[in-house]
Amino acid sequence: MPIADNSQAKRYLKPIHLKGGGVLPNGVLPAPMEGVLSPAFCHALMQESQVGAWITPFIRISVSVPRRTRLIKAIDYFLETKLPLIVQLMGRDPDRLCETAKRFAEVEAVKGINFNFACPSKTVLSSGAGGALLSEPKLMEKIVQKSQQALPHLSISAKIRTGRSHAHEMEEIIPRLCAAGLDLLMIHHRTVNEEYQPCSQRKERLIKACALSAPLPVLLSGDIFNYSDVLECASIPYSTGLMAARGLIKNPFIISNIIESLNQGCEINSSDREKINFFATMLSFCLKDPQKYWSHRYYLEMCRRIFGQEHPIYDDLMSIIIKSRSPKIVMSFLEQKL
């Protein structure tokens, strides 16, 4: 359907430049999500063509730095679909974290590093990590100045949200990890004491942030669910971009959706049809080592994200999964459905 003028926001279109030589191919990407990018999610979103970068979900480092090896391991899936990568890293030691950092950057394909200072997560919270950290302006600024001088020729880079317990503590907070040395900054509308609670401000506040960010590259995220919304995002001033998050769990295709909508000035949205599909796709992967990469618990939660209860096949599909528990079974009523 027809929409409005969409001129600002095609600069969600344009490559992002990283220090070092990075270079994102656009504006639209996908969130780091915690317990959603698997690598069956993953897969299916490069056999979509619906991904062009990574930043990978948090890696903890608390007690110490983890060798290489392991390191490796935890992005070995990302790093074999060849496409750029930025490496989230959570934590509050500047030391294990800079040095953690050091190894990622001997890695070709990682062209950057992120520290999250925005996971909600009350376990996360316990141990002073994630969204904690806007509570400790001083140490974010010290992690990151860290890392910058350690590490001159690669992207540093932060996730936050924009407080702690009140949104006027971005005024402090992005200031000083501005002058840290970031060249990126992500950011989520909502204060960490907010979660995922609606809130009406979301414009207003990205507005603030954004300004106190200039001339830094901003990827904005939260509530990024339809077209509208990428609207509002680049009628903000210096917004460079944005990371969907729940929106692509709920529909896969939202990044295609976007760059298509951007490309031809109307609203593109999958079908119900290419959510089945996807859905298959990852069954497909899954069915590759079962035993590694099947989970009823998970593909019962991605079926619920990605479907609803609306989706004329949400009820057969949960049943199957809950009953069955085989990947082999639920493929089999998936392509019945194609």
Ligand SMILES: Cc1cc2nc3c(=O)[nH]c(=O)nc-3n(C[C@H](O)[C@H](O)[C@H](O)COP(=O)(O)O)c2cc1C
Given for the second form:
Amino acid sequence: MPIADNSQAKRYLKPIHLKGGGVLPNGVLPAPMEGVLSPAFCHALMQESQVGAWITPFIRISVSVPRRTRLIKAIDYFLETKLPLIVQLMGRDPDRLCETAKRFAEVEAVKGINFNFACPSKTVLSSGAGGALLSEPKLMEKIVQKSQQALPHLSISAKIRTGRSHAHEMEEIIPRLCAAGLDLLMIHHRTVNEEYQPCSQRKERLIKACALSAPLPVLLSGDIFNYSDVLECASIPYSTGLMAARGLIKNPFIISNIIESLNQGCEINSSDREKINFFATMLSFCLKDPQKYWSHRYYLEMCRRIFGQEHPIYDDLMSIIIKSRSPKIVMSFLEQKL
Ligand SMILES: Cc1cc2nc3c(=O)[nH]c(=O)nc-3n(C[C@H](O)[C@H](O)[C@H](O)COP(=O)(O)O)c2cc1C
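Go ahead and give the structure of the form predicted in complex with the ligand, now that the form predicted alone is out.
And the full complex, kicking off with our chain again.
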């Protein structure tokens, strides 16, 4: 089905060059997702989709700087993929964040450090981290500046929302962060207080955010579910790419679908059957070491999110996971369906 002109949007296929020599092969990326980007999910994405780089889910740095071995353990499954990696840190203490960033900077695959100034979770906000920092622009600035000065040859980026309570807060936040030494910005168009509520101002907010941060590369986040969302993002001047989060869970092939759609100039979507294959690839990974990787709660949640109630396999798969709690039995059920 041919749709709108995609010549502009093809710029999202270009590599993004980071400070220090790291390169993201293109601007179509999986968004960081705590609790979702498990070893099995990442493994299946590597097999089935065209992921070119990762941004890890947040690593909380609160009372102390974790030891190097603990830090490496937190990212080991990303390292195994051999793809460029941006490690996301969340906290509010500039010294501890900087010290942690230095430890990660020694790892070859780590091409950048990203600070999470976006998370709207109540627990995170009550600790003054994540999105709470949007109300403290000077502290955010200090966090970025300190790490940038300590690691002048490493990419330092931030993931933000447009504000804590109002989108106009970005008018102060973005210039401050840029001046502090960011070389990449990731932005979700909602404010923290808006959580995930519907927002009709995505485009105008993102136009403003990209203009405020130009000429820095900017990755857009928020409500990227299909190719027309991609084309809308690409119509925003100075945007360099995008990151899919909920859209990636709903359609684990969204990265390759977007890349192929951009290449071919028409919308490409994977089939429902391919989702079954994806789930089976996750399970086959899990079967290598069920003690370590199996959690029936995680697979129930992923079944709910990947297939949704309308999918013909949904009811049976849910009930097999609940009743058996066994990855082997779930796998043999899926094999019959493939
Ligand atoms: C389950 C889940 C976990 C998330 N974890 C993180 C995280 O660790 N770090 C982060 O910066 N954003 C996180 N996010 C936010 C997403 O990266 C993204 O910015 C947000 O969901 C908006 O994009 P979407 O509309 O494509 O979901 C998470 C979102 C979801 C749904």
